[in-house]
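Only one chain is shown below, in structure tokens, and it's the form predicted on its own.
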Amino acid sequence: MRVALAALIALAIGPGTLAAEPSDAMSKRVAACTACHGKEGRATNDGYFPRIAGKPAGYLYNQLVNFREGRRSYAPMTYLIDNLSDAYLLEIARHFASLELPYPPPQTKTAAPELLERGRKLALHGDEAREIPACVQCHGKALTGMQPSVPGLLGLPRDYVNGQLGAWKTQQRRAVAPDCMATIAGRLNAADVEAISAWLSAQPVPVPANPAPMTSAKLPLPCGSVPR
């Protein structure tokens, strides 16, 4: 209990307050984050909390702002960051984005071949007839994300991917307008969501897993979270 309380206080009091210990000041200040997201933000592949280590800083910053401003809803997250400034949220985002750490092996080891094939087709090719773009069109050819604001999709827990796609479909998760993911998720049915999450969680993460540079190709949909 004392450790958790100290972590919350360290996060809340903001930058520059741990100057006496410059080498690990930030790691102490984000201890409240790693309590859920795992050591150094690397998480695991069998829970619900997503990995944040190595994600693009712009993406992490956007999500922190979305939690603070109510576009995403998870009470512990909102409680932690409700009173933090934009500058401090950006500092947290940059800290986790700078961490290059190994990923765990794929989570999904057994799944019906037809389910995995459906997920593969949607992730790599989309469904033109239903105006569903492929995941790779926005999240990069290797699905490791694109700088500065598009996250990687590999190495995430299957339940987390399921939950987030469902949250977009039901408008429990939102982003800055135009909300491209809400539009895409609205075109997916339950079987699509299950297939995509199964296939993504069955894939090994390439080494290195760094987000790719933003492509000059036009995104399939306008996306308010991605700088033009």
Given for the second form:
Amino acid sequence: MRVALAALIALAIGPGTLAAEPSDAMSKRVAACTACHGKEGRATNDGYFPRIAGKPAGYLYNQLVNFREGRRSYAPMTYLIDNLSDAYLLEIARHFASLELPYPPPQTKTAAPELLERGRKLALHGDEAREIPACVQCHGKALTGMQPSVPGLLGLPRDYVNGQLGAWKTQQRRAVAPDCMATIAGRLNAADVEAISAWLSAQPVPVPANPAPMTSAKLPLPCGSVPR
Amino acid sequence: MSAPIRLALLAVVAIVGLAIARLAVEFRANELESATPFAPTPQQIERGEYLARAGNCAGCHTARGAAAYAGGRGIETPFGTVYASNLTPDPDTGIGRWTPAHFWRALHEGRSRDGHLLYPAFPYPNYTLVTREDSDAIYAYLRTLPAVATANRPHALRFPYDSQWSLAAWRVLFFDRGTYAAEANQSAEWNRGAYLVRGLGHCSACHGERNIFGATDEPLALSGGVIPMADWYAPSLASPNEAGVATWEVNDVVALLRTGSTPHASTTGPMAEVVYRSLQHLSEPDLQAIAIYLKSLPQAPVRRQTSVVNMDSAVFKRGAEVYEKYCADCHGKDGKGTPGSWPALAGNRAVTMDSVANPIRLVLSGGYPPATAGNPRPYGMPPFAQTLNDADVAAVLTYVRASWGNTAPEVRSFEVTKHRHGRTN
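Now show me the form predicted together with the partner chain; what you just gave was the form predicted on its own.
And the full complex, kicking off with our chain again.
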């Protein structure tokens, strides 16, 4: 329902309304975002604020709404977007999604080979015995995400991935029900999380890094964030 | 025992007795008329929805991400947290068993259905002015909402504020039931504005100064106040140095309330929420009425500020550097801003007023004006808490407050430190 609404709004905004403005107008409107998320949303060296440039628009929009509705908790973020309309949040999401910018080289350069191997296996193959699907089943074969609302997993700081998986486990981070990532994170133990974040953050980001197109294939778990 | 002592004792006993009797009155809920069938008209329901927006009832009575009006949001006060109640028609947890008379008594007297006293975080010192007709309309609207079973969360108040006795004492001291009595020498518009501002709009809940008991000293005064626990200052609407609008055109006041930003001023912080959720939805005549009333508020005399900031000082020079690097792109080297995008800082009262809480908060936390129909894609102020240390925030604000004709005193680093850590009261 929410996603259907989002699609409608997306149509309603269209590129036409933006044409009358200078091309940098939107980047100036979102100066409040790039203060923390880095120039053009490329992230900074801080390691905490994630890159937002090039992530799928549906994913970014869902996160903005999640902050507003309390499914994600970071008070400065909620404060900034609390009095913005759904239409404007979607426009902001689409702005950052449209930025195709180069990625820095992978951040993790050293990690124990066993750890990396464990991470690689989980990311590419999952663990059937423990009903853990592989990351690639939803996040795209190249792990660059899938349109319109599954994020890419590469090019993120190790601490950030670690922190997010931990937050899914403790319900500090949530999504619209059915919350597939909460289910999956619940099946991961601390060593799994460490291995996955080490391996993901050690992978170079392919060029181009565009999210995979939307698929009609069945997802391993029902997911409230993904339109069906 | 000597006669004077006996007399004194007698007097003490009499006073204590009277006080107890007066407090006991607070516990005696009046009889309510028996429930007659309540058959609201569609117009009444529609009116009720409008009025509920005018009072921003949903603002407190909706928890983040939860069903509208189902309560559960915690209102932090200096005395503890008061949790807003469920206003949906659920019979067990909401107002399903309330009659229109119960509802009106809650607004008018601050009593719940069973007669117990309500905490004034629910602003009944204002709502007592709401007419029975308006109360019935809001009740009618709330009864049309989907019933949501969410049990009311008990308040988390410290002793002695958690007792009905202390609440009774508070009411004896600070609460009087009232009705709005139209002032005959004022226009109908002015009276409509006064009714909305003093009553349902509960503007004084933020714009009034509170005493140590959390009561607004003069319940209906709008002379500015620190918003409890929020660390924002609601500027005085009765001061030409703060947010008084006596000299503004009515249309400019209406535009600010409806769109959230105008070339003269923008709304940020808690006021952005008020515009977003409430004021932008009000009718043109009601906004005009509010503007006419606000323009008529008696204004304090203009105070000429005389800055003693030394423009050759290291602080001022550092402020100029910070401004050039982080602020000038949007607000302009001359502090004139760009109409429609970025506010001017030259002559901007939000920057120059005595209280420095808001300018500091804006630099640290940034903020967007509300996205309204009149300003659907606002420009936002970036948060600088990550980028600038306390001394630099103080320096740049000192520079801004003393440049381009502004003559406000300097901001000190310790004041920034205080606000960076959140709460000032």
